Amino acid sequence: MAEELKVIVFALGREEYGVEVEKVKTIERMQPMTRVPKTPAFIRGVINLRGVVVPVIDLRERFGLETSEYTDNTRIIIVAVNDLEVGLIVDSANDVIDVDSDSISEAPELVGGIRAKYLRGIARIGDDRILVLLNLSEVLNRKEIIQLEHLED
């Protein structure tokens, strides 16, 4: 019997991506960030979210996609990765859908310029919609997680 995943859908450019709802803490509007020296360029800085310092990653930069200006639709999706809260900057976040696990197939080596290791799979939604599911534990590798944990000290 197929399992259903509840997924938050967000956009980077013209592509739609998804991340499991249970990994998402909250979705925030863009807000001022404090830049942290000696961090990779894709780490935009940290925000103070209700008393918790959260590192924020620009997913476009992380995936090597063309950067764009932030707009009123830009959002920060706060996710939990290995007990660490991290913000992901996305172009927009606008939908929650159920995905049948049988509709998920393995990601090809490269999807929209993004390497397969960052992707959990590709889900077909209906006849004409494709959703790229993120593998959050790979979006941040172990070394980067350790570096981010020290930002909180």
Second form
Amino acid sequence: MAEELKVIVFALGREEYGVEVEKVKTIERMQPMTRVPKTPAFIRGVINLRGVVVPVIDLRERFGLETSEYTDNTRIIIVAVNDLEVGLIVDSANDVIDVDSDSISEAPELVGGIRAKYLRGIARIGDDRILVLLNLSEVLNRKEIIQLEHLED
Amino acid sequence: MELNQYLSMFIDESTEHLQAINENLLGLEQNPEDTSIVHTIFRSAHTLKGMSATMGFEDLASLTHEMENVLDLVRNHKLAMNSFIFDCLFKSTDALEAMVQDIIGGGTGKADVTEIVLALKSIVSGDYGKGEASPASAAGFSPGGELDDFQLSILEQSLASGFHVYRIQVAVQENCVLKAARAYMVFNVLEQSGEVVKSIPSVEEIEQEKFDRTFTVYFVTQVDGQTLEESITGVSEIESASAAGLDSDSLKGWAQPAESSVPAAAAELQEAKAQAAAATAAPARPAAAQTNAPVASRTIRVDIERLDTLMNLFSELLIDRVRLEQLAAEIRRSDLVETVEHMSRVSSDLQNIVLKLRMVPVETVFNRFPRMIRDIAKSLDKKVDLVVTGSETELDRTVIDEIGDPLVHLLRNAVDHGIETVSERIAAGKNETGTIHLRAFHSGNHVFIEIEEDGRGINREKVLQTAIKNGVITKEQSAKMADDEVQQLIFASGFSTADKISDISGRGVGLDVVKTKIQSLGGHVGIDSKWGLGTKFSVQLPLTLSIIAAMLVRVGQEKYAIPLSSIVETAAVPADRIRSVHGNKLMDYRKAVVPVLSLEEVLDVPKHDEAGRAEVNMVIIRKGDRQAALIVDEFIGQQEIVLKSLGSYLTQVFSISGATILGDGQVALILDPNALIK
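Moving on from the form predicted on its own, please list the structure of the form predicted in complex with the partner chain.
Time for the whole complex; same chain goes first.
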């Protein structure tokens, strides 16, 4: 029985990625950020999201991709997973699509430089479009921040 | 049923009524003749009954119903209060509280209250004197006054002519719909095999359903008891029937006026006294009644989450305000500037109000203490007066929720270990009643709560001995310790976990927990004790957990907030005063050598030109008695800031305890001075 999955599509470089729409709270434009000292480099800082302080992650940095300048298209996708609320900086976010769960296949070891454990799978949309679905709970795994913190010490 | 939406209202209101009942019962205990208090209690119980019945909490409703019956007699001067009745009413209140707690916890509020109900019933029937030991065994009734002379003689004659006489108690089922009809059927059954001589309540009353669940009949028959019981329980919706065979002697027992006539007479006497007192106190009564009259409610309840949302929305507004101010300054149109200025004033007033909305009087915590002290004192056989002052002092809701337990601990301690027994007090030449003062008051940005008693005080030697024995301190240390240091020892954790604590004056049991709790609220506990004269615990709490006073500083291009509570002072120091010893920066500061930390380095602030400055701005911070100096670029100023957490993703960031949102909408991090001083 195929299920429809509604995902928000965003871009990192030339690749297209997707996160389930229910995990996305809002999508914000880029805004000033307050750096938090002694945190891993991918944590860009914290923002004031309508009175709530929310940490923001640079997804390129998180995945070890080449970083680029922020542009007018840069967006912060605010996601909420297991009472963690975190913003993800992406190159652009501009689509919501339905994905047939049957079209999702397992991700290969490495997709566009991203390790498979951060990926939920790869969905084929139509004939020529490929969407990489993120495994958010792994992306936001706190254990990794803590390990990184220790490395810095 | 769509009652869920009313549930929180029910919980709030029933808690309030129970609290009122508790308080008023305590007041009544002090002042047993004041029927206006009884009226107030009755009203609360009545409202509670109505609410519980509407919400379908039957056990709550039936227990309050029984309380009402007792109170009704008291307010109509048919019953005088005594300690048994007080205890029963207190127990009932406790049971009701437990049931409401159960409902709060998502339960059904059901509880087995038969014993209390029986006790209350025995009060109504005037029989509690005897039934006290085991009200259940006497089934709530005992011999006395049920039969008049005429009925007695009929029954005795029946016995003499070889009939059995039974006293039958019949109980209908709790959910019985037509109680009167069922009773009628029972009478029918009975009349087939004998004759009903008397029924309690009377047949008329039973027909009008004026009975609770049980009724009693005196029955003359030739059938044996068991058969009777079986035929009665054969009627549907009859729960039980018990037939007690009576002989001539026991009949007399039921006929005689109650043997408990002694307490009854005493009650009459008390009532007479009460009336006399009422007569003499007549001019004072209207005044008393006035103070007890319920004040029309001028408050509404708001969910705390809504307040938080309001607060967040408001900080949004503040951000726009700052933008408007900037725009107005650029555009320089005087009417725009004026409007924006006005808006600024209004919004800062608004901010104050929003913050105040979260404040709750400590009364909500304090009001359960009088009852608690009464119970502890009673169980320890001590005499204690609790004097509460300043209960109108306000604290943030979050602090209020947390502060109850530590205070309970300290108060228990005061009664248990501080106040002496009556004989000890007399021997020490003190008033036999000990006094505990519970005070709350504001001072600066803090609220103080003091618990002071005139008990035995802390024995320095015993505390030292125990502390040495438990390895909290060494013998050498003990010789040098000042009195106040010794007193602080009772908060040490090694002190309280030891077994032999109860040997000393007992203080120390669990006090470390109190201290930890209060410190986690950003507070502080002090202790001041004089041997033989008493002890004072002083708890200092921040007004609110969500707002603190802080110094905003600039480091590079970043702004940080340092809590004012840990700042000793700020200073501008010539750069050459900072010396370098083994790579560590030190500074002579008020005759002490203080380590100097560059915030820029500690926080990895992007580099800029720090060198070459003639003067360095410093914030001197302290942790306990240790100090450190932080180099900053600029003091922005002192400000009240709203504490925000960094969220659950970023926990335990080094040297950062949280964040706040500045007037311009930017997030500034709050430094944790405790982490900076090692």
